[in-house]
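The form predicted on its own is given below as one chain in structure tokens.
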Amino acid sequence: MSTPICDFVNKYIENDTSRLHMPGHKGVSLLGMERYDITEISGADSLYEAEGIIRKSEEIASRIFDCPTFYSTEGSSHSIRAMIYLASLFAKKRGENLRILAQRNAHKTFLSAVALLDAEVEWLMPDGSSSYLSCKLSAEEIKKVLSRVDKRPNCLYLTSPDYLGNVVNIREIAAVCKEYGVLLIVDNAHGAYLKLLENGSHPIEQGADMCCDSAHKTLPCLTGGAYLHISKNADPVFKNNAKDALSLFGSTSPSYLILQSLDKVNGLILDGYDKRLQDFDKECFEVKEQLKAAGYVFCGEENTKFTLETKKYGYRGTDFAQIMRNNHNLECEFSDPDYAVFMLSPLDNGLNKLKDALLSVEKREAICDTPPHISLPKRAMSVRDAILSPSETVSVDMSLGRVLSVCTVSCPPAVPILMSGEIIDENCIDAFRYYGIRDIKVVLE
């Protein structure tokens, strides 16, 4: 059976058992899905001590991804914290403190994990990045950093694909990490679907030691469904402690609705969804080529993510998103002054609707202004010390020289412009203003 969790819940519903247990709705319909919402009753297994139907479902997912795979019902944020914890165990096993080399465009959850686990972070930012959301690094650049650092990091932390659809060469970077004895951890939240494509571009396939996927971002799963993947070649400390790591940061009441959704995705994939997705990926590529011929410029390598560089078509990203919303009833994933991001799926007719809408928009004279250049700011204290220090909220206009405390960035994209513990300079203030940030939290003086 490819969906053991769903099968169990459906049988429980059919038996019409009196629900003298949590949740308090007792299966009575208010929103429509309550009858499927159960708790850890007899036979339902327990996510962090899985020995029954959840374990069977995770084993099916492990076969699909060809590596030990564990469920999260709290998104990739949950898995990111677990990965950093596992990396800290690995470092301690070697008698070291956790030191991480990280791409600058990390999700803010990474910062919370670093603060909780008191890790050292060295940020990587290539010259000439056009957006704080993008930090495309080559294996050669990473090798140069690893060859010259005074204290070698225990692990390299990458985000790929990033929010704009940029993808780094994991295979080449993984080879460098192996050469220097450094773990490779990948935030693959936007790339769960990569395993189902023909070119084998999932981080685990390409040599990463661990990665997380948000099933809900690019697979047909409810919001919150995610995976923690561990390479079959990784040190046993990762697999052996994965459930404990997830339990440490996760709710003791994981959602059985989300667990069923993850379970159902397994069944869908085994029923041929991979072929459907492969065909759709090619279709997206062909549509992009048509749109390029019409004057559109795209960012990133993902075919199913349409990241438009809207200024080159004569519009700011936020204005373009509003045109799509108001004139064509299309809602984008994200927009800022420079980009509008649309995420596509083979499950609906969104691709054709988007193509028709884009072809109907008149091309205008290009907008030539560029986002402020953000160089690496000076650091005054560690991420942990900054986040755990008393703080106050101040206007961006009054923040020069202050130290950033908690990164209060919204989601999407949940990627900080400035990191906790760094000193706010004029470049940072220009960037805050450019992206519409008016108030920030700073360490109390």
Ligand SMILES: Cc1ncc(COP(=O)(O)O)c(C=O)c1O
Given for the second form:
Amino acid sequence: MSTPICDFVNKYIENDTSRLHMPGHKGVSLLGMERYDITEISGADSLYEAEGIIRKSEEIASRIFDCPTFYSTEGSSHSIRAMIYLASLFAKKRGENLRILAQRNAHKTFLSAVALLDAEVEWLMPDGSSSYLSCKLSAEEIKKVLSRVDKRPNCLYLTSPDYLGNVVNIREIAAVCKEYGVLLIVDNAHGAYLKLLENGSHPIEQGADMCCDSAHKTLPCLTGGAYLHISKNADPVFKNNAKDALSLFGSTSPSYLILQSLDKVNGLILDGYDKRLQDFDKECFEVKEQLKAAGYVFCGEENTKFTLETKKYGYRGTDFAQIMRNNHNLECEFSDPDYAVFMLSPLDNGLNKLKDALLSVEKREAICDTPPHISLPKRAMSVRDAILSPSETVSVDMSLGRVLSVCTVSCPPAVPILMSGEIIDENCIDAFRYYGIRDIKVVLE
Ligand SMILES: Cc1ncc(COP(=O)(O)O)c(C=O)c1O
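Please could you give me the other form, the form predicted in complex with this ligand, since above is the form predicted on its own?
And the full complex, kicking off with our chain again.
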């Protein structure tokens, strides 16, 4: 019984019961998967009040991840809002307001969570050479901020791995957080698979109090499948309120297709998918070594994510992605002027195809321009005030001195260049132009 949700639905299909309940398709095949798409009928349990098959499935996931694990069918975005809510509850329990120290390359959902929960944020800026998508930092830098007496943050929010595959040393940083009694939350949306590797690199293993993983990004799960993990060592307030936190921000109609997919992933892992992934991880490492010998330069520490620093090979990232698309029928995860990101899995032949395609591209003279350096802009108002203020859309060319309202960054990578409430300066305008952003939403004056 490693897949209780799938088993239940298969039995229901076999019984050929007349579906006098939602969803309206009644199990009749239009796209093909309708018969699997059920709702909270008798025996199907209920995600936020789980006591039956969903609870059993979450318990299996908890054993795999070796910590209390809760499902979401609405992505890490959902788990992020739940985590910030739980952090806020915890701060209140200690008689404090939530003050978060966050790496600047946070996903835009983090901003919406901060706005909804009225948390304070202090940003950790990337070093001068980095893209806005990465924010390298050390335990010493964190320690410097946390040893401050005035307005000390009570929560640290990290994004690791980031969109480019950079991984933070969570273990060292967790030790600093423990020393200062600071809660450690990790956006591990890109790193669900880390738990299946042999090196203990999943954030919970490394000492984080909570993290979210998008199962759908790096495990064979349908889009939307995600986890909220809570450390066994974390204060009981987190585990005890996790379901309520998810329920607060989630739909009352969670997708049973996605629940079955999360359930199925457990079954796959228990059947040996972890070993398959470990072998594949090594294979990716070796292929990268061959590609490096051919002149390619990679960013980041993840093996299964191929983030090419394409300018060093003579191409802009977006042009490179187009070559892969048009000449090799390969679609990347993301590209911008500097990078092309490819995400690999042992489930198909993508690695060999990518390798052959990359080896067939002619190396050119390196392109030497770099992205504009973005320094911390001045803040005019809180994230919450900016997002909740009436706004208007203006062209970037007319935006100097205005205050950013909602971040209208597209996904991928959905990482804002400028945060809500900050004042647009020349620097930001250069960055917007560099990344092809033409219009933005600003607070109405
Ligand atoms: C770093 C990061 N965090 C969070 C998210 C949100 O994850 P989801 O799409 O599962 O809601 C994303 C999505 O791309 C992401 O890249």
